[in-house]
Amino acid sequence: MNIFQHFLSVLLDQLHALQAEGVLGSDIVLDKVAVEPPRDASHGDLATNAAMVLSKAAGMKPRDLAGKISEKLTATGQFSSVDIAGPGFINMSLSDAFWQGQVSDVLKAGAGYGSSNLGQGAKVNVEYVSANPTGPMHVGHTRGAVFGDALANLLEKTGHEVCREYYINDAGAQVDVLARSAFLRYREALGQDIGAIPEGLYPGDYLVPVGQKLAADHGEALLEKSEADWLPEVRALSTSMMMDMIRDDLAALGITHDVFFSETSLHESGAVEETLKLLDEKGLIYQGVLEPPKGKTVEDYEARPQTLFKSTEFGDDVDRALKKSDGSWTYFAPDIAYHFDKYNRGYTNQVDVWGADHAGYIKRMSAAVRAVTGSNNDVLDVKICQLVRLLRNGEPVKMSKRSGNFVTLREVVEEVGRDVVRFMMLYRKNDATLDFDFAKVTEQSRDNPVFYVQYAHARICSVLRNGTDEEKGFAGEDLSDAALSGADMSKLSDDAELALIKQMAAFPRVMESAADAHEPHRIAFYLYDLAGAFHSLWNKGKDHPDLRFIVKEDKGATLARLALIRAAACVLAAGLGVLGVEPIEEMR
């Protein structure tokens, strides 16, 4: 249960209440009535802005209107106390027996807590990694790979249709390359001295078995044929090898997607120019002249009429290239093809992750995607990923002997484990940069937020098995959650444990916090959180032996205490699951 939504919907009965007594206007809207966390905890355990935003329409002032919101939330029996603060602002505290209540809740949902129906089934398509088919996976597609796979699981634990989607660019002068250093490798493979690779090809040993595979197939065919003949079959078997060790990639990190879409299948069925002739048609392409770009000068830049898309009409900086000076298309007019095609797949609301490098792409996929769905409603949010700074001690790591130049994700997830790795690109926002210290992620310390949360659910396994043993704990005893969540809650009394239920009740909030703002880092913060409230009560328990989990005088304490700690788990193995993250039962 959110318990924000809960008490807002107490709330708004008691609002509708005064309206009906006439306090209130009938016709006075209620949506921008919230209620919150206070900013202070100390003022209590929810807040709302009701008599704040109700004020003038009611025709009254804030504080006197917060006094009858007041009364009527007092005469509910639900709140210890309700408060009026500053201008108008009502605060309102929860009983301990709310709070010990919840712990059973959380027993009760079991890995079903903080799962909603939020979307209410809405679909939506999460576009991630999309990474050019030519190499292995590097560190850099890692974060968007992560983001991408945790968005879409929390999007679907609070009740949205999702489907996670890989855009393949197997179209254009990249794959191109890729052919070419292929054929070179084919060459190699006939036993040719190839030399140092040219300037311009991919030179990671990762090519050698597509040569092989060439080579093994066609014989010496290949090198009878113009380039002309042989690119389209080398770039066919090339780009199907590279896009197989993608998805191996991909599955190190436990990483899947239900649609894998290629770019040339749009050129291929005509859908780049049924989707331009869309836009032709409601007079959004026309044949006209840019400026020259910023920061190049009159020499630079040659002025030619040429097929231009009105980005500008929606919100973009300039005008944007259809063609090429060629007449090919440019990579805009695919991407809006594409766009369209999710659209017409009934992907209303689109997520797409990119690089740092696609950043100044946004403003004209979202001018297009508007005009081409004709929508009033935002259906693209655009998540950008910035850069991942790989270190070693603080000292930079740039290299890798498999790719040439760059750290491949399989290197990363083989050295540090796929848990440290998704967790780790989860723990700072999107847009930050993010520094991977091999080091640090590694280390058994509450610095390390990975290590620092999993130990938190292994301590509680550890507390849970000693809860049955005979001479730490009650042999026999059903520690069960449906056992468990029978206990006497009232034993729990202790401000560091009503502290720790009250940071587990907070978290189908966070999860539909996280949902709405596609923002699933902000769990990763949440959990750190958790296992803090979690260690501080272990900690007061070394100090206090009465506030032990286990106390072997005293066996309707130890069961309320193991429930709690078990619903702790909970909520943390749902959390750690929302990321991908294994809670494990044992440190080792």
The other form holds:
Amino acid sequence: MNIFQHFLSVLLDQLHALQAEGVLGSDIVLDKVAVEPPRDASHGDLATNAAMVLSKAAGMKPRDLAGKISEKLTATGQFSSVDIAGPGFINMSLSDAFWQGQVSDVLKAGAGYGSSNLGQGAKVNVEYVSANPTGPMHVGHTRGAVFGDALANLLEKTGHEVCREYYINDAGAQVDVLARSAFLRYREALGQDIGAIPEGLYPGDYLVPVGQKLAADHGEALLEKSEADWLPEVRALSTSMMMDMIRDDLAALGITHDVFFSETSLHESGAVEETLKLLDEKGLIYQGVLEPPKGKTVEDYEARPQTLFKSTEFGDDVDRALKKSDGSWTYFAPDIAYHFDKYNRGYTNQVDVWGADHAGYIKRMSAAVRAVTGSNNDVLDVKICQLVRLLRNGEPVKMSKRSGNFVTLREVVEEVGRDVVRFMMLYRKNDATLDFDFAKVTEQSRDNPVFYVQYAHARICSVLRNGTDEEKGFAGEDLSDAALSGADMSKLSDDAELALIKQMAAFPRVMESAADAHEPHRIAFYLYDLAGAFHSLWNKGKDHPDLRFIVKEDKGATLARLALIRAAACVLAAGLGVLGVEPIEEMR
RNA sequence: GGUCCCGUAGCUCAACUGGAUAGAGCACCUGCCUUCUAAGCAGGUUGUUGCAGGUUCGAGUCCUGCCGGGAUCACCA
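The structure above corresponds to the form predicted on its own; please provide the structure of the form predicted together with the RNA.
Up next: the whole complex, starting with the chain shown before.
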């Protein structure tokens, strides 16, 4: 349960009552009324801006209106205190008993804690990775891959029906280059001396197996054919083998897509033509000449008549080309058809996860989606993941893409582990650049959030193991979630214990707001804070042995505290589950 | 030059989509660390939120204009 949502409805009931009594006009809109955690915990557990946002419409001073509202709230008996503060905030506090009850609620929900029906089953398509099938994934793809996957998890857990999709660019010139590069490896596999890989072809070793497969399948037969004859076949095999490799790379990160959508299929089915015809019928397509970009000198610019889309009518800066001057499609045309296809599959909510280098592409894509769907509300949300700077002890890691000697996703995962990669890629807002320091991310200290959060979970597991230890704990005691949820939680009265409970109880709200904003990083930051609250409580037991989780002389308190930390472990595990990070049970 | 992103403590970053006295970690200072798991804990110090206006009860957040950094810029993907 999102307690803030719950108490918002309590508040709204009271506001409606005030409307019924004529204190508030019945036509006043209550949309802007919110119940939130106050920034400063000393202000209470819940705060509302109701009096401030309604005062003008009500014709009352904020503090006077706050007085009326707080009387009503007090009368519900649900709050231990209701105060008016500052410019008209109403601060509410909840009883310890309420908070203690939350521990049982968490335990009963278990791994499902934080899940909600916020999305009400709405279909959402999250398209991410979509790396060209021309080689292994490199580190630049990693952030978007993890981000998209975590966002999909987050949306799933908040009641959306999510499709994880990968768009395969298997129709452009780059896959022809791939095919030629593979053909070279084919000749190599047949024993020919191919020398250095020519400029403009893909030099990477990963094409060697493709050449060998071609040699095994065809022998020398392809050598006899002209390029036009062998190209389609070699291209198909190459892209399919590249996709296998990419799927393996993604699997190393724990990522699986539901749909791999081929660009070629859009051409073959005629979807591109159909989509363009639709735009044409709407009068959004014309033959024209694009001006050279302002300010930037393009040396080989020449005026060319092209088929253009009126994206300026939908907020873009210039109109965009759908066909090249030679009459073939630009990449933009099938992209429109692709997004329209998603729309026609029922995805009126689409998220695209792109790298920073594609940021300039957002306006035209959004424009095209608006045009083709005829929808006013935004169907498409594009999330840009900014660059990742790889560092080792603060020094930038040199990368040279030219030689094909770039850092691959797999190398990073193998060096530091999947969990570390996933967590760190989410420990920044997506639109801020991110530093990834190989040395720092494997450090075992509070400075390293992955460690800190996982350690909290492992520590809890360890304490629970001790809970049934003959010497340290209570042998044979039933410490299952079901048993613990029945413990006498009134024993949890220390401030640090209540603080931990309050932190846990905020989780459902964090989940909902993160899902709403499409910002999974909020979960990572939340977990770091939650881990901090737990470690802090653990350490309190050093100075105050009576506050330790396991107190041999007090079984009642022990069970309540084990319930508390077990609940914290559930929340940690649920949050880590969204990030796709394993909640480990033991540190080694 | 256009567009987009970023600019918050000495450093790395948060700030729950407009809330109250802007918060964490690192660093620095003081104390603790023969512990239910050691890799830490408690406390203290740290600010013209790049600058200048505007919007309103209220701005780090929204708008306008500057400054600085990054990405990107006809037909390539």
